[in-house]
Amino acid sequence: MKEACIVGIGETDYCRKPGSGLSQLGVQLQASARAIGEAGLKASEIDGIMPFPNLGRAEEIAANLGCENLRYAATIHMGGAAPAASLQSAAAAVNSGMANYVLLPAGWNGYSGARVRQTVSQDVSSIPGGAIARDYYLPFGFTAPPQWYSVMARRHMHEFGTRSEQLGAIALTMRKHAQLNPKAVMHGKPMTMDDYLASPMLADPYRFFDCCLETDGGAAVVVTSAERARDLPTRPVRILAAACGQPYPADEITNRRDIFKTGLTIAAPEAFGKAGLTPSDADFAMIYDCFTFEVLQQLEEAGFCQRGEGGSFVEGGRIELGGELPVNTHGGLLSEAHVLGMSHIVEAVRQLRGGLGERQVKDAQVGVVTGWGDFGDGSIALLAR
């Protein structure tokens, strides 16, 4: 395939307090233009804009910024799988003629404007698993995504023998690489084995540490062709291949012949053919890690390890910067901050150019970014130098 370029990136700050002075459509446009400059472009070049689902309009966004001469705008309905699926669609953009620079921005007041003390919504458009939640799940109790995900953690360890210490493994890693990261909500806040073990039950085996946090921030991304590219100023990230891939049912989770096959299952070996590439070729991932245990499933289901041998791989510093395969660098959605996914582009960008001092992963020359949306909506793009 004809490759596309991932030419700008940028992020807002990320913050967990009372309203952060930005409303929901001024968090990604300040992100959106802070990528527009750093990939060396006026606003009025973008033609083309990606925003995440049920979080902006193209039009508002292009209005606001001023992109004059919008001629592409879609909008992928995967929920966190999103950004990663939007790359697929942005490069295809780029490269056909359609557009020539893309947008993909991403961000939300996730904190300040959206608590857990709020109620439930009965809007099907607004619930993942849409009707079935609403009319099975929700009069049950079964109401959070914490929940959710749980029954397919607690198969895994009824399955495979998974253990709650290695869904610690992660959440430290993610809390360990956040140590590195100034921009990081976690930064300052080292955390040990003994903390997670301790921190409270919430969907059994999901304890509070298991959780993504809740935050106010965005971030954002620019698509061009790899010719445009080599004008512009910043050193382009190649887009080597992407795709996505939905659960069957997509609605239900209970009820599926195979609780562990996700979207990530189907697009996985469809993005490695398309690259010519195997996960060993990656030098990083950033799995999208709304969960513990869904960093886990992923890392199955994309092939870095079999099915139920993912607790072993994750233990011994495995996924630490300097071991086999550093994952989520900057903290994850479990340590940096929850911009729904898009911040894991963003630090991927930045390994693969190269730079990031103590958390540079050597040598880096091909990473992974997965996304994880709704119930089981999977994405993946393998980027490279």
Second form
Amino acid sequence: MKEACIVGIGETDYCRKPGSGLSQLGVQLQASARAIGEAGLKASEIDGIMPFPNLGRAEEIAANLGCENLRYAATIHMGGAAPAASLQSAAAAVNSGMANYVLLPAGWNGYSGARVRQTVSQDVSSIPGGAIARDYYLPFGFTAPPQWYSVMARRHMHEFGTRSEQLGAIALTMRKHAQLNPKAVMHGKPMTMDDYLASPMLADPYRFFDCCLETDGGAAVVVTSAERARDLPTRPVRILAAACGQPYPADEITNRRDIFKTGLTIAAPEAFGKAGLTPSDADFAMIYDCFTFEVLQQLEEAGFCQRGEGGSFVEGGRIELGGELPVNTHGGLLSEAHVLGMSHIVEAVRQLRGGLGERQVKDAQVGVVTGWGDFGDGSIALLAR
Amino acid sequence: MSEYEKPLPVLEGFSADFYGFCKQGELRFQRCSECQAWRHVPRELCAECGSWDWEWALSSGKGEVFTFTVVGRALHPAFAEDGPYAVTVVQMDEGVRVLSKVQGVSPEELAIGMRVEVGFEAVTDAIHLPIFNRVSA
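Write the structure block of the form predicted in complex with the partner chain for the protein whose form predicted alone appears above.
Time for the whole complex; same chain goes first.
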């Protein structure tokens, strides 16, 4: 089977105050230019662009960067699951000849621009279930992602006895990892379990520190075929398999027969099967951590543990650097920055290239990246050095 | 009635029908005329059997709390003065679930499994939201 590779990564600075100083498009362009440059490519060689849903158009990205030979432009409409899902489509594109080099940009001014928390209530068309949210959720004050997902977390606690301290263990792990990442917005700001438990309830059981950051910044990667990757300066990271999936119904949260079955429940077995691997083969996992429970939930649905066991799985340092499955060594959306899942791919690439110093996962050969978006869309990519 | 500033449903298509019944004091959901499956939110056809035939069937109005959240800090300006407020998913006895709120019960008292019954809150002349009250044992 033909393989595709990630050959370039790029990021902007990540920040809150005073803001990026760039437009929403600008942060994506800066990250993109860096990724293209790192890959040793010229913008004119980028002939595929997969813009993040609702944050930019291939036409304007191409026109600004100088991608004058654009052939392939597509967006996977899965919110935060889009980047890892786009790896699947980008790999198919480069291996089928639809494009030679595909750019995956993402980024926004989630702090200085429109706040992340308000995106759907300000523009319901920004997500597939927007009209349903408008007519059946918003009138009752069910207006934002932490509220939508908290009802799943509550039900998990009810059925499996999952505890706040277990959600806290996830928040603390991300914060601990951020102390090793100078780019992280929470670098230099350690957190204790007491800090976590004392933080105000936003949407019970979600406390303030269960929630991702709102930050400015962008990240991008470039995908090409394994054959083309050999001629480029960076050490290629192979995309062994990638898959995506949707919960049912995907546009409405409350009427799912099985409320814990999300897109990743479908995507993970497909990806592991195609790669001929099992979750135990992973040396690390970059799990889309919009909120703490989503990490626990995805660890279960991806098969790292059984459903209902996520609470105990995340305890005792298992998901910390040096543990059995280090998760989000960059600090994730919770403690590095909210870059819509693209920074998870960037960090996975770094880990597989090696040389990350004290943040390096020892002898990292295979890594997992997941994405979560909208009302539970899911994606997963299995990467290898 | 003073100006109501919270988000309101848009009365178009199925939502106009659903909230039209609410204004009459009736909670109705779609029910497939072929396989009798109830459904919510409204859809064009039955995903269970494929039938396009359905009716707006009257709900018993009774159900129980399936899950809920307590919003301590509103993330929409119109709810800023409401906190803490609970948002509840009610599993109706017909099987469908509906997102709403339980009035007259403090967030501390609210619990999964609590029996509830529908009521209606007239927030504007046109919109009466379906809300729930605790059923005493």
